[in-house]
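This document opens with one chain alone, in C-alpha cells, the form predicted alone.
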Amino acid sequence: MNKLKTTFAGLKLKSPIIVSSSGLTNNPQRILNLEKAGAGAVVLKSLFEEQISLLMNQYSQYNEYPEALDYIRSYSETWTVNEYTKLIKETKELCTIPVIASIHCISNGSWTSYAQQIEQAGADALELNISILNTSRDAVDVEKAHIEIVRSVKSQVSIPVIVKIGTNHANLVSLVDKLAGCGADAVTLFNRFYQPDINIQKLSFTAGNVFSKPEDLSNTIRWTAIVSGVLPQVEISASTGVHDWEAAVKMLLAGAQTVQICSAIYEQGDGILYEIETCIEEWMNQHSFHNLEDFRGRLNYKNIANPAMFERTQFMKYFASRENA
C-alpha cells in the first residue's frame, strides 16, 4: 500500500491509520498484531496518573504512619511507571511501525518527569492526553493550562509531542494555534471523555457507552476542516467517530494527516485495519490520486466554495427549509 505512506509529527508512516490509546495497546504482541493487520502507527494506552492516586487510596489506613504511606506513594509510581517503560521497550523490539506513547497527568510535575522517563524508554513520539473539564475556571486559565503544560514537556524532551484535546474550548482554534506556537509538533482531535449516565433504580451515577459512535463522526469532521483550513502548518490526527473506510476519507479530505480508530476494532477485530486501507486505495484509483496529497485538505474551511457549510448558522438554515417536510 505505497500510495498510503505519509508523516506524522515528523514520523514515517506505511498509512495514515493509526490505533488510539486503549486497552487494544496495553500489550506487545497485541500491538504486533495490530501491525500486521495493517496499523501506520499505534497510541499505547495512558498512562493515567490519577490511577497512582486511586491505588494510594487503598492504603488509607497508613495515614497515621506519614512515612510509610510516603514509602508507598514512591514505590506504587515507580512501579506504574517502570512497567509503563517496560511496555515501551518490549513493543519497540518486537515491532517496526512508529510507537506513540500517552500519558494524562493531574500535576504539574508528573507531565515532565514522565516524559522524560518514557522518551529514555524509547517511544518514537509522545501524546500528551490533556483532558480538563472545565465546570469552574475561567476560560483563560484553561487555555494557559494546556500551554504551560505544552511548554514545560517540550523543554525536557526532544521526541514528536503530540496534544490530544477535547472538544469544550471557547476558541479551538486560537488554543491549537497557541499550542503550536510553544512547540507541539501536531494536535489529535478529540479527546474522548468519560461517558456519565444514571442508574434511575439505584438513584446513582454510572458509566455510559465506553464507545464512539459514527453519529459523532460529523464534529470531528468540522472542527478538522476548520482548523486545518485556518492553520495548515498544523498537522491533525482525527479522532471519535472513525467506524468505516469512508469516514477515514472524509477525515483526510477535511484536511487531517491521520485518523485514529479504535471503537470500531473493538466491534469488528483487526481486519478493519485492512478492509480500511484497501478500500481508501481502491478509492483513490478510482478518482486517479497517486497519494494522500492530492486530496488530503481539499475539503477543509480553506478550500470549499462556501465555508459557512461549517458553521452554526447552517443547522437552523436547515430546519428551516424543512418546516413542513
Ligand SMILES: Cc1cc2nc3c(=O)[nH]c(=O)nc-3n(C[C@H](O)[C@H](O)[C@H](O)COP(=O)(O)O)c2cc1C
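Whichever C-alpha set is largest while still superposing within 1.5 Å between the two forms counts as the rigid core. These numbers come from a predicted model, not from an experiment. Numbering follows the first chain given and starts at 1. First, how it differs from the form predicted in complex with the ligand.
- Once the cores line up, the CA of residue 158 ends up less than 2 angstroms apart between these two forms.
- Core-superposed comparison between these two forms: the Cα of residue 202 travels 2 Å or more.
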The other form holds:
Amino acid sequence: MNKLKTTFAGLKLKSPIIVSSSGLTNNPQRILNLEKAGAGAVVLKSLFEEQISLLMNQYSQYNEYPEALDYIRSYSETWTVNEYTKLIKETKELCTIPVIASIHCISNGSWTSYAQQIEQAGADALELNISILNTSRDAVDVEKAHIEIVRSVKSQVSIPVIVKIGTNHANLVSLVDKLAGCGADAVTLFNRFYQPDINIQKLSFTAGNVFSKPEDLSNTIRWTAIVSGVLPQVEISASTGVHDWEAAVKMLLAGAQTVQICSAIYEQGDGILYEIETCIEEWMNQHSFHNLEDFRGRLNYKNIANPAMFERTQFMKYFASRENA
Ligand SMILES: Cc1cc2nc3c(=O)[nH]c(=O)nc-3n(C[C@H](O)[C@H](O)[C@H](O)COP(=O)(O)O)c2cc1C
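Based on the form predicted alone presented above, generate the structure block for the form predicted in complex with the ligand.
All chains and molecules follow, beginning with the one already shown.
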C-alpha cells in the first residue's frame, strides 16, 4: 500500500482511509482488527461534552429536562470519562496507526480543559464533533460558537485539532475559513446527524436510518470540491456516503486529504477497507498515478471562478435532459 501513504493534520498515515468515530472504535482489540484490515487511522468513539460536564457537576442546561439528564447519567455510567483516557492509552499500546480522539460538543465551557487529559493520555489528534442545531440563533452566533470552541481547545492542547461539522450552515466556506483561521488543523465534512422521522400512526417522532446510503455521497462530493477549490490550504477529511472504492476515489479527486468510512464497515465488515485500498491502487496503476498527489483535487472547483454559477448551470442541464426526453 506504499502508493497510498499520505499526511493528514500533520500526522503520517499509511493510507488515507480512516475509520470514523462510532461504536467500531470503542475497543482497543476491535481497533487492532481495523488496523490489520488496512485502516490508515481511527477516530475513537466520541466522548460527549455532557459526560465531561457531568463529571464536573456542570450540567445546568439539562435542569429543564430531567429525563435527558437521567439518560446522560446512565450513558455516562457505562462509558465514563476515565474509561475514555484508558481507551486511548490501551489503543496506543496495541496499535501503530494514529489514534484520533473525539469529543462531541455543542458549547464552549470549562469542559474544554479536559482536552489536555486526552492529549496526556497519548491521543495523536483530537476531532471536535461540533453539532449545534440552530433552532433560534442568528447564523453569526452559531459561527461564533464554533470558533470559540476551537479557540478554547487549541489554547489548551498542542496536538492537531480537527473540526467535524454538519451540513447545516448558512455559509459553509466562510465557516471553514474561519475555523482554519483560528487554528483548526483540518476539517471533517460531514457528520451525519441523528435522522428524525415521524410515525404517522403514533403521531410521534422516531429515529430514521442510522446508516448512510451511497446516495448521500453527492453532497459530500459537492462541498469537498467547493471547499478544496476555494480554500486549498485547508485539509479535508471527507465523510458520509462512502460505501465502496469508487466513492473513495471520487472524494480524493474532489480534493479530500483523507476519507472516513463508517456505515460501510458496519454493513460489509472490516474487509471493505482492504478491498477499497487494493482497488484504489489498481485504479492508480491503470491511470499511471504514482501517489495520491498525482490526482488529489484534480476535480475540485479551483478552476471555476464562481462555483455557485457553475452549480446553477449544471442544475439547468440536469433537469433539461429529462424535460426534453
Ligand atoms: C452507529 C454509529 C455511531 C456513531 N457515533 C459517532 C460518534 O460517536 N461521534 C461522531 O463524531 N460520529 C459518530 N457517527 C457518525 C460517523 O462517524 C459518520 O460521520 C457518519 O456515519 C457518516 O459516515 P458514513 O456515511 O461512512 O457512515 C456514528 C455513526 C454510526 C452509524
